[in-house]
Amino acid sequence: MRDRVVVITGASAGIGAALAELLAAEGARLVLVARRHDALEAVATRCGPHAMTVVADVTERAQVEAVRDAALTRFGHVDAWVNNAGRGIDRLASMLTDEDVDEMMRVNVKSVLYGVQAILPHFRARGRGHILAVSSMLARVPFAPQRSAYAAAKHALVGLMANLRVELAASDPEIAISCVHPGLVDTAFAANALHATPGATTFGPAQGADEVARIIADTLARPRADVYTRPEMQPLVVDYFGAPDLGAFERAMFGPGHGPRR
């Protein structure tokens, strides 16, 4: 990763901050993006002199384009764009409001679309580049019904990225398109979810943000289309989508509110 220029959204904490520090240690040049100035500057300080910050709301197209322009002004080019910003929700599908759905799509899907459309002309002009989106296991399997609209948004994100990959396969084969699917991660993500319930717990052991960051960094170094931060989850996904009766599979695999039984 030495001297590669990487834009990371949602870089002020959690997975984004861990990825920034890891890539900085490997010699990357970083453009760190988030809304919180002080937290973002603290991450940049830990990353060293080759990290710049851009305070931006990635749900605003013009601000995402300003991130791209700032990156090109500072470094002259971009090698990879990591769409990491996101937000969860704690509300069952039957209780969702229009505002809930709009917020989940705005933060988790439209921010990625804006990043894609901002950086893609630059990658096409260079003949190479890498767009990576941090998705979720909830885009694959309904582990947590209370994350309903977040899961729906991540399904949309995966569909967007897959169709982009197919679009570019013939015209721009050196532009890599990746989705990385973490499971439960030990960050403040759940506490910051829309309608989060104080003290609410989720099932299963959590991965550390550092572990997830290492997998994302490896995906940047060795591009793949679809990556699970817990590789043992991929066979479950295959079983789920290959099941002749999804409803029966869900009843067999998921106890009410308890997550997977294996």
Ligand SMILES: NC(=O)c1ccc[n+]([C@@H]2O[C@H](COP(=O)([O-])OP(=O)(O)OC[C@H]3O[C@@H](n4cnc5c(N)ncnc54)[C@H](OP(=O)(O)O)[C@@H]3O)[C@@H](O)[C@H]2O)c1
Given for the second form:
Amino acid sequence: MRDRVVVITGASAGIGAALAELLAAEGARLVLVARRHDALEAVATRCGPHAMTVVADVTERAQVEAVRDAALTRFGHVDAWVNNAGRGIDRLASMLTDEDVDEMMRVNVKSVLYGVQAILPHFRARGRGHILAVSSMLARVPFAPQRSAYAAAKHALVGLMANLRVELAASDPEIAISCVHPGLVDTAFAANALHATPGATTFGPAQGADEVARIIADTLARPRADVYTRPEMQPLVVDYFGAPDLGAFERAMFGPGHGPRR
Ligand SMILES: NC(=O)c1ccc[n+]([C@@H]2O[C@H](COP(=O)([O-])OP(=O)(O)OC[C@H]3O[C@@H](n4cnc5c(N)ncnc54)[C@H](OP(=O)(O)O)[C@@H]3O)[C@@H](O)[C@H]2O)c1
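So the form predicted on its own is up there; where is the form predicted together with the ligand?
To see the whole picture, the full complex is given below, headed by that same chain.
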């Protein structure tokens, strides 16, 4: 990744911060984006002199465009744009409000659309580039019903990215489009979820943010369309979508006596 210019949203904590430090150690030049100034600066300090920060709310299109402008002003070009910022929810589908759904779509889907539309003209002009989105296993399998609208938003995100990939395969084949699907990761994601109960923590065995960051970095180095941070989970996704009777499959996995796998 030496000298490659990478924009990372959601870089003030968790997976984004781990990715920033890893890429900095590999010699990348970084544009770190999040809302919390102090946390972002602390990450940038750990990354060294080739990291710049832009405080921005990725749910605001104009602020995402300002990220692109700041990156181009400082580095002259961008090689990769990592859409990592995201937020969960802790509310069952039957209880969701309009505001819940809107917030999940804004922060998990529209933020990525803004990033895509901000950087694509630059990538087209250069004839290359890489747009990566951090998705979730919940975009594939309903392991955690309390994540309801978050899971739905990540499904929408994956659909958006797949359609973008097919669009660009015809018009701009040198621009790579990737989705990375983590399972549970040991970050403050659960505590930061909308409607999270105070002190909420990740339940079940979680992957470390550093390990997830390594897989994202590897995806940047060798672009692939769809990457599972726990590859052993992919056969389950194949079985789920290949099941002749999806309802029966879900009852067997999650029904009475089994409980949702988390
Ligand atoms: N942790 C998991 O179990 C897990 C599993 C699967 C997928 N993921 C995905 O991984 C990604 C990173 O999550 P994480 O686990 O690292 O969570 P996290 O620790 O809560 O970090 C979220 C990051 O996103 C930023 N962010 C949130 N809303 C933002 C906004 N409106 N504008 C700009 N930045 C915003 C936060 O920074 P500020 O608060 O400073 O803005 C923070 O840097 C997310 O897309 C998440 O959906 C996580």
